[in-house]
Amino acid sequence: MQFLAENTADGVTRREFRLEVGGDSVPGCLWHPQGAVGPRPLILLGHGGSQHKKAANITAAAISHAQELGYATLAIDAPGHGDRVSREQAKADQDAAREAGRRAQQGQAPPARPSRIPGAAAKAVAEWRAVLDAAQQLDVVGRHDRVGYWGVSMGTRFGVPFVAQEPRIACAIFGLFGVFPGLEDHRLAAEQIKIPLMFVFQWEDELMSRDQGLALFNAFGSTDKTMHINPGGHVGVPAHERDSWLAFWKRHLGEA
């Protein structure tokens, strides 16, 4: 893990790295409180399609979990996202996004869009699996199973599978997506995930229809499991739900 930048403001200290993952240069950000030593619980942020791990909702996050509970964060581009691709294309997948919402809301879209990265979803859970060992290698986050992850919408679509395979994750934070055909392997993924977990969703989600949403929380193995359901469309998760999560991390994962 190599750092690149550090910035220090309202007691919260945000580092840049690049880390090497299966010949692919990752970049991420890691957060945690200013003069921060020792280990403390580990939040991952999965960002949504067209997003970055510096979009404004992952750093919000990112900040309340240092000010409020002491605790890391860290988040990374995603395959085909944020500065692993050029501006253009970055502009022509946020196009695409505000067109499949466009077209959604006229019942034209399908259920979600495919991504342009031939394996996406298994690189990048190779990817969350070398930067958590990365992390852990470090004093402020410390080896130790108190990681929680959250991710919706992409977020949901790549972090259940990487979930599923780490045994290290001991609660997760899920929504905005579906069970739905073509992603079998998702729903046997989601079977495989016992720990606490949070199912948020839209309730007007022009993206994910009620049905598919309810049946990828049906099909998580966890038995204790909470959905949260909001009136509006994809995109307007309440701001009240960050309440629920600070206070879902602080039940499972502890003080810092």
Contents of the next structure:
2 protein chains.
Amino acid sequence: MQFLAENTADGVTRREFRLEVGGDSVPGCLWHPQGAVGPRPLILLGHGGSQHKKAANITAAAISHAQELGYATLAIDAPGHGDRVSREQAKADQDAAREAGRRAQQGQAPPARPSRIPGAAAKAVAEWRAVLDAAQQLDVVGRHDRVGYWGVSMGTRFGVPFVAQEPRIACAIFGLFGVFPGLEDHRLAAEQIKIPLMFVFQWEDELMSRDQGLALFNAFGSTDKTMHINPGGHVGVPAHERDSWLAFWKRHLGEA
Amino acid sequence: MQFLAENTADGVTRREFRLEVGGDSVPGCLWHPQGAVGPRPLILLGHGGSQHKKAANITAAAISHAQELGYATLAIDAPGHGDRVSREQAKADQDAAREAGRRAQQGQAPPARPSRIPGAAAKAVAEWRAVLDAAQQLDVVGRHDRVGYWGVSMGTRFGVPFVAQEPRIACAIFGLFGVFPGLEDHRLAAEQIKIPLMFVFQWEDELMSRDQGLALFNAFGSTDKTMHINPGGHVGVPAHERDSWLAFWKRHLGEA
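Same protein, different condition: the form predicted on its own was shown, now please give the form predicted in complex with another copy of the chain.
Next comes the full complex, and the chain you just saw is listed first.
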């Protein structure tokens, strides 16, 4: 884990890093309270499709974890995202995502799109495990299982197989995803997950049906799981859910 | 509103009262922070079937409203409940409710039971309105629309028509109820409600189906509504929802 840059604002330090995983250089960010010393709960944030490790919602969540809970937070660019692609490619992907959403909303196209990166989910899982290993060597994180995973949409697509395989994850927040034809492995991974879960879903999500979302919630093997349904489309999760997420972390990972 | 007894513990004052409404003497309780002066947000708590104004969950909620938010809280015995029936009748009703739940769980009986009191919902609505009128004369409550309604199960059965008719209610928490054959008026009342709502539902509720619960959530006319689904049966709402409820009040009714 090679640290490249560091920046502190509003009591929160953000450290940018690169980690070599399987021949790839994975770019990531670690946030923690300014001057933090010693182990503390860690949240892993899996960004959405066409987004990146410093997208507005990722950065805002990381800052609130540090400021309000004293936690550390990690985010990495998923395969084919952020600093791992050219600006032109990133721009083209964002345009394609918007267009796919628009067409799905008008019923003109099936919502599911194949990933541009073959084997992206398996790659993402391996990268998360390697980044977690490396981060736990740091004094400010520490080796423990007070680790939570958050990721909606593509963050659930990649997060479910990761969390199913990673015993250090104590609790997770997923959402904006469902059971899809051709993603049978994803549903099977969901069944393997037994930790406390929150699942957030948008009732008018243009990319998936209500039944698909409910089916994924039903599939999770956890007995402690809660689903929050709100009106609106895929990118319209209401701001008050951020408070639910903070309360969820505090309930399951405790004080820093 | 005739006050009969007062009790203070842990910084919370509970005042028992009676109010004459339409020839009936309605028993109720008002809770507020010890020594509270001046207007503050008010929560109305509608208890469940076979329960009463001082049932454990009602009392616990009222205490946390006072201690954590500085709010006032009102609860009344619904028609045919609490101090409005003999101990023998109350006991018989509780036994009948348990038996109905048991039989419904085993699929031996339809879950819906007619109320023992004819016109109970209309009566409950009139009583809530009268109690709110009277409470708003008190200095510690005040005349305003920073009023929330909470009620699940029978508290939603009676609360939906009340909230639909009462413009002083700014936000409400319902749950453990659904769309039922023969209760068409209830669904129509739900459609009239436009205020921010939270709706809590148990995914293995032995008294109603998932589809019935989702249908009631869908029926509410509010654009700001959120549904929390948790595993388990009718009386198994997890403790963490109490924190969601406090956050909901704070978000919509503000500081005391």
